[in-house]
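The chain below stands alone, shown as structure tokens; this is the form predicted alone.
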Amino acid sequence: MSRHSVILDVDTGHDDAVAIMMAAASPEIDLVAITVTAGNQYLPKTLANTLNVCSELSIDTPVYPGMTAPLLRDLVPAPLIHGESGLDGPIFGPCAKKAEKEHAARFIVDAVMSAPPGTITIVAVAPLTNVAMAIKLEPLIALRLSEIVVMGGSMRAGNVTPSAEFNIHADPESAAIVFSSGARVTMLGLDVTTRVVLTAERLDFLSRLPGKAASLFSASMRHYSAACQKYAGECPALHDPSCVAYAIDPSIVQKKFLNVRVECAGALTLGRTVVDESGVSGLAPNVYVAVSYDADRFWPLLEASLLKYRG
């Protein structure tokens, strides 16, 4: 597999932190930048979490702060799962990492427009506010990107409401902009990311690996697991890392090219990704929707990533 350039867009909570570890360690990914938005928590917290993870693991990728709130709405964060810091659990030492001065959306535009067409992929594991703002600033980036990989949405049930997944529900207008932009968009929704389940046995095994990343993973995931058990009654899914694994090896996913629209007004269905599986709408396909995920192939990728930080 050839190495390709990736911008990782995050709202760093627990599974974002693992996504950062994986992307920075992967020999298949040239991690150009990490862009940060509000989502799991407010931007000062998600930015601090991102910088702390990078500092702890000596990840030298530049970090760009972005949007402080959804385009048209107030932010509703997720403290029940991710805690008041957005990354409760790990204890970080002094942070040696500094954020860049340039705004994330502006950076995305400049990076994509200055690179050869089709060479940069955005892996967006947060509300799509940064990506949508970049597209509004320069719509041509949609056609110059190789792909936008989205952790978000669902073909069926949601996780923050019966209809909607958290990232899309947090900023449905931004999701609508991205999905209708003309970019090659791949949506990894709850239908597939919930198959990547961190059982207690897997957590114990991965926690015993040597190195700083495994220690950080253990501290982060033990809090995440406890919160998911308390509030959802289930082991956590590694939603965001599953998208990085797809960027490393796209064959891990099977997908269909379908029409997807985002509900931005429904009283009961706000943030729902309306996926036309049967073609009944007659509308042209616009999103590659993941319909299956080989979770057995995810775990060796994660383990290999954690072991990269042994030194």
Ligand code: BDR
Given for the second form:
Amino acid sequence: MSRHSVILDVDTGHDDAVAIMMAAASPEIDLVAITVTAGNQYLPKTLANTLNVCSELSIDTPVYPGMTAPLLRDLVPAPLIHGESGLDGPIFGPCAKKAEKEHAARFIVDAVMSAPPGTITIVAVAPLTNVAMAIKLEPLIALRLSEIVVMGGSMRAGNVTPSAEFNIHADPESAAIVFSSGARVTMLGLDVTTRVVLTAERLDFLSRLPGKAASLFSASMRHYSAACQKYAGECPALHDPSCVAYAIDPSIVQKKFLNVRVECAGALTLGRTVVDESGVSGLAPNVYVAVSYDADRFWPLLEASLLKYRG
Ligand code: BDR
Ligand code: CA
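The structure above corresponds to the form predicted alone; please provide the structure of the form predicted in complex with the ligand.
Now the full complex is given, and it begins with the chain already shown.
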């Protein structure tokens, strides 16, 4: 696997925090920047959480603050799962990390336009507001990007409503812009991210690993697990880290090139990703949709990432 340049777009969040740990530690990823949007909580909180994670683990990747709200809607955050801070659980010391001054969307445009075509991948594990805004500022980035990997959507059931997944539901208009931009988009929806389940046994095992990342993982995942058990009655899925693992090793996923549209108007189905599996719409495919995920290969990647922060 060759090393490639990645911009990680987050709304940190428990699983986003783990995605940051993995992306920054992976030898296959050159983590160019972390861009932050509103999502799991309001931007000041998701930004503070991102900076705290980077400070705690001495991650020197620049962090760019982005959109404060979805393009056309008010933010509806997710305090039941991620807490009032957006990352309840870990206690951080003083934060040594500062955010960059440039806006995330502007940074994305400048980075992609100044790099050789096809060399930068965006891994977006948050509402797609920053990515959509960057595409609106400079539509040419869509064709210059190597790939946009999206944690979001679902071929079948949702998690925030019966129809919709949180990231797409939070900002459906942005998702529609990204999916129709002409970029090579890969969607890892709930169909595959819910295969990566953090059982109590796995959490105990990973919590016993040495180093600062394992301690931070343990503190944040204990909160996340308890919240998912309380409000969803199940062990948590590592949605966002599963997308970083795909960026590390794309063969972890099987995908199909299908037409996907985003429901931006439905009274009951707002934010649904309408995936045309049978081709009945007659519309051209626009998204590589992940249809299966080899979760057994995820755990060694996560373990290796956590161990990188020893000492
Ligand atoms: C997604 O929603 C957020 O709460 C998580 O961080 C993840 O990106 C899962 O639906
Ligand atoms: Ca997220």
